[in-house]
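As a starting point, one isolated chain is supplied in structure tokens, in the form predicted together with its partner chain.
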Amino acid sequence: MAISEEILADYPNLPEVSPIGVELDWAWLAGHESEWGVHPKPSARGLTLMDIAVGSYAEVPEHPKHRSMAARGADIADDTPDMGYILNKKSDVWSSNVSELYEEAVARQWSATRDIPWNQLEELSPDLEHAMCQLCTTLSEIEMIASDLPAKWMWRMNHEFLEAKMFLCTQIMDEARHSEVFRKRALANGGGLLKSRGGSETLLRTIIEAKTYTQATALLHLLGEGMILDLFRQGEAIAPTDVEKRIFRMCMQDEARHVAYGTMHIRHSVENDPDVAEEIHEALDHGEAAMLALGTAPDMSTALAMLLAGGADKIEEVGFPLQMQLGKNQLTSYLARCERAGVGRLERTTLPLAELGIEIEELRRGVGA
């Protein structure tokens, strides 16, 4: 190792040995051959990932040469160690909107402690308080899967797909906050945590045990979070007070980002490898059955029906019919997203479309399939 003539020409006084006797080459002073001198321009909202995606730094390789934690675009030594990543194709994890979603997530973080007007909680009738607490108990349980699942896969993702990993970090934080806020709501108004039974665990296990990341993300982002997004929409609509409205609205925003990542990731994945579509379909075949079991599980569905009815007296006249309508919305949105993701399910789904009054032909026209 020696200091190159090029560096010495510019910096003739550099020492060749450190105070403890280590030989020095100062190679980094030569800069990166291809991109030194690039000046990304901040946009109106600051210096975003999109702003720094310039020149070769904007290029995300389909098949990265290295499997190390080295920063993409750096001058990486040939002998950099292999970290054992197994998701080494861009199509394994990427989505076209991932940088924008990361910036959006960072900009739209919120605090379950500070940003919910907890002091405006109102005393509810016992039936409504129980129903809200039951809903929050279930949501606090199932939300954490969307933290656990990316955590299970992230350390296996090639580090050159940094933006995707960064976005998933925001999702992990989002879902931790959701578990937090629903736990807080269950406790905050004099109620507490209520029933937890096996139905929800079946779905969670199906998701966490998915064999591939793409199957996992189809189950989590497209199916699970898509359905929960609509559940949050319902939650906002049936919230007894402004406090719950705010909770559901803030969670809904986060959830919609996760769904946006999943939809476009699956699209990217299928476009790059059409064979993946069948793998996704197989996962969704199982996932839809598990989701249906969760959606019809007695605890959550009855709690929702009671909230929709505004109390225990009109569940059959008001609660159940509204629940059917909202279920129809949920499945329609999910199937439209599947079409957008390139894994149309209209011919394959076993979800009870007819029972919910969903006309397959109408749906087909609606999604342009």
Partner chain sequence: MRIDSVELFDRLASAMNADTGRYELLGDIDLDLAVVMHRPDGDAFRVLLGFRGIECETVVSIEAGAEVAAECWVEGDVAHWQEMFDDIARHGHATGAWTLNTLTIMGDKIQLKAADPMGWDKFHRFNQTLQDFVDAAANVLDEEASNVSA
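Computed from a predicted structure; not experimentally measured. Residue numbers count along the first chain shown, from 1. By rigid core we mean the largest C-alpha set that fits within 1.5 Å across both forms. First, how it differs from the form predicted alone.
Once you line up the core between the two forms, the Cα of Val17 stays within less than 2 Å of where it was. If you fit the rigid core between the two forms, you'll see the Cα of Glu355 move by 2 angstroms or more.
Next, report the structure of the form predicted alone; the form predicted together with its partner chain has already been given.
This part shows the chain on its own.
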């Protein structure tokens, strides 16, 4: 390939053929003229994704013109292969907070090996140890699906939306660590892994088999992870020792990011394509039924009641009332997330509100509707 006159003027001694006879291409020396010399400025935190969103590099196309793996903003050659991505609209995957969430995620990574004070784990009474191990067994199972789901869809996302894909990479790592930490806790105090039943499996299968990524996001982030986030928020009441409190706090900060992404993604999707709201509602109709089966599963519910009561002696007097209150809080938070996401479900939810002792007007006050 002949060297252009422009490049030859600046670099007159460039060879056209390599020492082994390969024709050389020096076109990249011309640079990207429209952006050459534009310098992003690091913030106090360092050079963030927000800092490098300058010039045309800050523009995320609504409908990318190509489906290659090329970095957004690169000069793409005609022979760059099509990767066959199926999520090719910005509204398919985007969230207004995704760059900030990615930066927070990489800054707050923690280790289930080093950052939990395992050597401070206390011996518990058999009832509390069994309850903690049962809860950890269920949570270890649930958390892994939140790794599987992003992994299922990421490779189908157009590479132009790299910030969303990068954030989902952090979620996969977060959730793997959560599954790890709950497995370790189940084993660390001599109790071990206990029961797994169909209730949790039904919900997880509903999430992984969702027809679209947006439906999957609604099921995972608005419903599943949102409920788990509220569970972690009650960690101070549930945890029998400081070790478990630390575990819940660390997991809670991660889950809050995931739920924030999912909520804002659904909102962005609905705002840009109102027709998608109905398919989200259909997914949540099925998901709520599966979530109810999980929440009322005998193993999960009794283990939580035991932990909230602090032991078997006060399970009826203290444990079940506190568990009921936790369920009310989870439901109110879930419906509030749906409102923020633009898919209000106060009139459509299939959850048995009356059986949970909640009136619709009480919910309206709780979600600010």
